[in-house]
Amino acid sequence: MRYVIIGAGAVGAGIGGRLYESGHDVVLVARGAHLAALRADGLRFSTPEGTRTLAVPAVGGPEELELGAQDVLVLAVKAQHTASALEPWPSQPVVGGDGTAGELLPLVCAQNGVANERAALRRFRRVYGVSVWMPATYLEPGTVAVPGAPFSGILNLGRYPQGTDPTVRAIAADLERSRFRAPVHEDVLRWKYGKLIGNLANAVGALAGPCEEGPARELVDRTMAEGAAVLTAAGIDFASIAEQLEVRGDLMRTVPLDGVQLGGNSSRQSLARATGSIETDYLNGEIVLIAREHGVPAPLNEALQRLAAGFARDRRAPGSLTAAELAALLAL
C-alpha cells in the first residue's frame, strides 16, 4: 500500500516518516512554505532517536499523483479544515492495475474530534477513524519532532462507524512495523469519544499554558467532569481516562529532544503559529453541541471554546492569560 498523507503537519509528518523509515511508500501533501521546504530539502525528522533528513515525496495536491488502488488517503489535518482538505480528492472508483474500474480509496481520519468521519462517508464509502495518541510539533517549515518513546504513538484503529475489515488490519499491522502500537477495535468511536474527553484539556494548556497543577489543573478537572457528564446524559460510551491510561501503560513517553523546543498540544500550536483558526469547535465545541441537542448544561466548555476562539481570531500569543485568570473568567 502507499500511504498519502493529506496535511503533512505534526501528526501527518509524524506518522508518514515513521512509515517511509520503515520501507513502506509514503506521499506528503502540504501547502506553502512547507510544502516548498519538504520538497527542496526533504523532511527533517527529529526523534529520540536523532535528527535526519528523509527524502519523502511532496506533493501540493492529487493534481500531481497518479492515484492507484492500493493507494491509502490519511487525512491528518485539524478538524476545522476536513471539508476544504478532502474537496480535491477523487470520490470515484480509482483505475485498478488491470484497467478495470477499482474500488473506492480508503479514507483514514487520523485527527482529533469525532466530526471528521461522518463528514468523511459522505463523499467516500470506506472510512476509518483513529484515535491518536502521539506527542509531536510543527517546528518550522519542513521540519517536525515527534518525541515518543519507546513507541512514537497509540494509534487505536477502526473502521467508521464500526466494525472491522482486512483493510484496516493491513494499515494497523503497517503502522506496528513503523513504531506506533495500533490496536483494531469493533467500536472506534468509543475510544475516539474517550480521547475527545482528553482533548477537552487542550484549550486550558492553549490559553494559560501547563495544567499539571494548581488552578489550571482544578480547570482540566472540572472540564473534563463536565464532558463526561455530557456523553453519559448522551447515552454516548466512552472510554475512561483510566482505561486509555492502561492501554497506554509505559509504551509511550515524551522525552526531550537535544536542541528541540516542542510545541505543547495540538490547540496550542495554532495559537503559536498564528494560524487564525483552532479546532476547540470540535473539541470544547462537540460537548457543547452534544449539551444542546440533550438539554443538559456545559458552562464550563462553552467558555472555553468562546474564549479559544478569541484568541484564535485576534492571534493572541499562547499563555497569554495565568491560570488565575482564567479561572477567574471561567468562574461560572
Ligand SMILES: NC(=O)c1ccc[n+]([C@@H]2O[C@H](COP(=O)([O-])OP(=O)(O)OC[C@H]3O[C@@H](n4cnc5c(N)ncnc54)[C@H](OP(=O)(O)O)[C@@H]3O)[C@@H](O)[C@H]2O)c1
Second form
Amino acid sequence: MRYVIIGAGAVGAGIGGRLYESGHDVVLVARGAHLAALRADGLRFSTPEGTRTLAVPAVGGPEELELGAQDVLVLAVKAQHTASALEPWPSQPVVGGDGTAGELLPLVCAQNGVANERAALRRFRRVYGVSVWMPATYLEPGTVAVPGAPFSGILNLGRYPQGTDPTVRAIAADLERSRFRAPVHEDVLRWKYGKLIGNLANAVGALAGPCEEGPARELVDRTMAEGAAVLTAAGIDFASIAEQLEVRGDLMRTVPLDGVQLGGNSSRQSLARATGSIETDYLNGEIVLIAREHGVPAPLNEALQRLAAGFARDRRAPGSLTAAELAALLAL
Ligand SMILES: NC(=O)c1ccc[n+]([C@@H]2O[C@H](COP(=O)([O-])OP(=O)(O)OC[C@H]3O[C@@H](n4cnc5c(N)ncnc54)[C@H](OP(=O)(O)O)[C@@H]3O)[C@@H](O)[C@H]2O)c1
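How about the form predicted together with the named molecule, since we already have the form predicted on its own?
Now the full complex is given, and it begins with the chain already shown.
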C-alpha cells in the first residue's frame, strides 16, 4: 500500500515519517512554505532517537500523482480544513495502472473530533476513523517533532461508522511495524467520543497555558465533566478517561527532545502560529452542538468555543490569560 498523507503537518508528517522509515511507500501532501521546504530539503524529523532528514516525496495535490488501487488516503488536516482539503481528491473509482480495475480509494481520518468521518463519507465510500493519541509539533516549514516513547502514538482505528475489514487491519499492521500501537475496534466512534472529552482541555491549554494542575486543571475537569454529561444525555457511548489511560499505560510518554521546543496541544500550536483559525468549533463546539440538539446546557464549552474563536481571529498569543482570568471570563 502507498500512504498519501493529505495535510502533512505535525500528525500527518509524524505518521508519514514513521511509515516511511519502516519501509512503506509514503507521499506527503502539503502547501505553501511547508511544501517548498519538503520538496527542497526533505522532512526534518525529530524523535527521541534524534533528528534526521527523510527524503519522503512531497506534492501539492492529486494532479502530481498517478493514483491507483494501492493507495490509501490519510487525512490529517485540522477539522475546519477537512472539506476544502478533500475537495480535489477523487472519490470516484480510480482506474488501475493496467487500465482495468476501478477502485474506490479508502480514506483514513487521522484527526481529532467526530465530524470529519461523516463529512468524508459524503464523498468517499470507504472511510476509517482514528482516535489519535500522539504528541506532535510542527516546528517550522519542513520540520516536525514526534516526542512519544517508547511508541510514537496509539492510534485506535476502525471503519466508520462501525465495523472492521481487511483494509483497516492491513493499515493497522503497517502502523504496528512503524512504532505505533494500532488497536482495531468494531466501535471506533466510542474511542473517538472518548478522545473528544479529553480534547475539551485543548482550549484551556491554548488560552491559559499548562493545565496539569491548579486552577487551570479545575477548569479542565469541569469542562470535561460538562462534556461527559452532554454525551450521556444524548445517549452517546464513549470510552471513559480512566479506560483510555489504562489502554495507554506507559506506552507513550512525551519525552524532551534535545534542542526542540515542543508546542503543546494542536489548538495551542494554531494560536502560536497565528494561523487565524482554530479547531475548537469541532471540539468544545461539538459538545455545544450536541447539547443544543438535545436541549441540555453546556455553558462552559460554549464560552470556551467563543473565546478560542476570538483568540484565533485576533491572532492573540497562546497562554495570554491566567487561569484566574479565564475562570472569570467563563463566569465561574
Ligand atoms: N499535534 C498534535 O499533538 C495532535 C495530537 C493528536 C491529534 N491531533 C489532531 O490531528 C489533526 C491534525 O493536527 P496537527 O496538529 O497535525 O495540525 P497541523 O500541524 O496544522 O497540520 C495540518 C497540516 O495540514 C495542512 N493543510 C490544511 N489544509 C490543506 C490543504 N487544503 N492542502 C494541503 N495541506 C493542507 C496545514 O497547512 P497550513 O499550515 O498551511 O494550514 C498543515 O500543514 C487535528 O485534528 C488535531 O486535533 C493533533
